[in-house]
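Next up is one chain by itself, shown in structure tokens, the form predicted alone.
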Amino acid sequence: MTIKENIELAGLTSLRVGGPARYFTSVKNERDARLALSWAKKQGVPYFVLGGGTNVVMSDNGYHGLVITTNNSGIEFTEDDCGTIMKVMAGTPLQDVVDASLEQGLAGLEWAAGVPGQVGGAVRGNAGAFGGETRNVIESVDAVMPNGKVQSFSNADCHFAYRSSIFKEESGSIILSVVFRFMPGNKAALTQKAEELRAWRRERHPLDYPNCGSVFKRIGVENIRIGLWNRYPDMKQAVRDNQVATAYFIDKCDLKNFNIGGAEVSGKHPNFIINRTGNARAEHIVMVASHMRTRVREKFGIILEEEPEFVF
């Protein structure tokens, strides 16, 4: 394990915002993540998991303790008498999980094609999208804890909740493997499935430029008023899942295209922000950020949740 000195962070993050890291290491095991988090302690400095960057807010000041990325990778198929098991290290890209998947006609995790970042992250935010959700294909998960403990989690210690595990919660861990179990699966049906998710995202999300995905949590239908159902009766073609998505009420607010400095809402996604000049700064991100969830709370007084986690 190597600790580095003054690293930025806007390259290593997808949003392309950030200082620098006054400290910063890359963890590829159990050791390296016992050695970072002992450093850590003894130089009486806090540490933040960067994983790989994704659904994260980096400060223009940077981070004046200690950044962890885990680079980590690899996956490992057994089997048992309930089905097939996959092991992976947390650094694995999601994506090569769901194409190992697909590859051996296993179902769970279709949903996820063409979804960023790695396996860990998913696992912390429990990502998820049309429906699937990670939580539903883990079967246990190991973590090296604060106290330089190894620690393994079933899928009930993991308190999975929406866009939220324990290790978001509750952070100061660094999730090490995870444990997916599928089941079988139709190979040909699985990845017609996948491919139309990845051309979904291709035509509607702005993967053209640095973004942090989903800015703003879905919002529940139980937390709407009676009178706006009757006022925007169209909201209810915005409805999956017993959630309403928050780009409809960013939509109805005329919030497209709405910009500060170098950040702007997009114009194809509204719940996503985008480094439109490549040059936004985190400031500007949180500026529009702040805005839209004003517009929002005034137009239909609903309070907008941040879905990335904001390290300021």
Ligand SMILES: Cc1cc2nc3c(=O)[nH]c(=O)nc-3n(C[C@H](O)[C@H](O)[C@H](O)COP(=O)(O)OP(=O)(O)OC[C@H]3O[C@@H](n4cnc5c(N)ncnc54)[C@H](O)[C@@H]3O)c2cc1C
The other form holds:
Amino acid sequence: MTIKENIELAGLTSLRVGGPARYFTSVKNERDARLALSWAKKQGVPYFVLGGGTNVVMSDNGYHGLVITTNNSGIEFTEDDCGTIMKVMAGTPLQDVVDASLEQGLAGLEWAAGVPGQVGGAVRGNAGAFGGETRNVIESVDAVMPNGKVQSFSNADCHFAYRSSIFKEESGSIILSVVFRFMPGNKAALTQKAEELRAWRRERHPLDYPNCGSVFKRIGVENIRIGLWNRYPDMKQAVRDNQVATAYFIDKCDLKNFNIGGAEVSGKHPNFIINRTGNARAEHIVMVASHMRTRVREKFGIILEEEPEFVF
Ligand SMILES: Cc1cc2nc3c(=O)[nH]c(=O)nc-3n(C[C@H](O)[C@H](O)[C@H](O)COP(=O)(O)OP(=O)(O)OC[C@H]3O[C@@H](n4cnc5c(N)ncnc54)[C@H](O)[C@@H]3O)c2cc1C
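Could I have the structure of this protein in the form predicted together with the named molecule, to go alongside the form predicted alone above?
The complete assembly is shown below, putting the previous chain first.
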């Protein structure tokens, strides 16, 4: 394990903002992960685990502790009486897992076609889309805990919830590997579905600009006051799986293209903030997000909750 100093983080995130990491290391296996944690402890500095960097906003001041990036990748298939299981290293791009499952005609992760980032990040945030969620295909997860011990978590132990898991609620562990369980499916149909979803994303998401995906979580229908349904009848069209798309509320506040510095509410998908100039600062992203939250609260009485992690 090598510790580097003053490594720029902006280029390691999809949003392309953030200052340098005071200390930086890349872990390939359990031993590296344990060494990284014990190094941070000895130095008395905090640590932060960075996966694919597609769901984080790093501070302009950088990170004053140790950034630990997961650089372990690999996929292994095995069969058992109940179907096919796939053991995947946490640093593997999620898209490699989607492609490998489609290649084998395995169902369960096709909804994730086009979701960037690594497997560890997807498990920690229980990534989901189009009614699918990572938790639905997880058999077990191995993580190095803050005390340096490896712990195995069954699906139930992971306490998965909407965009959450035990790894988010009790941060500090490094997810090392994940066992997925898939069901047999029709390869042609699954591949077609995945291609349709990728096309849907290309059409609707502002992929030409740096971004970190949806800035705010969807709103559960139970959190919408009755009067709002009467006042905004078209809101029903924004409902899927008992949640309202947050873009609906942001759009109603006329916030498309609202910008501060180089940070801008996407005109294509208003729940995305884009780094339009490529030189936006994290503080601009925060100011734009804060304005979106305030406007939606004032107009609808709804409190928006961030989806990415703001590391400040
Ligand atoms: C264009 C675009 C579209 C997106 N669409 C979706 C979508 O449809 N659905 C969705 O859910 N998300 C979506 N996202 C968000 C993002 O892709 C996912 O949340 C992804 O799973 C994050 O993975 P990551 O490796 O990039 O995590 P990072 O951004 O690196 O980290 C996110 C969090 O996970 C933690 N983490 C990462 N790896 C580990 C690990 N090995 N062990 C412990 N903690 C770890 C980090 O500390 C951090 O707190 C989108 C993002 C973009 C840019």
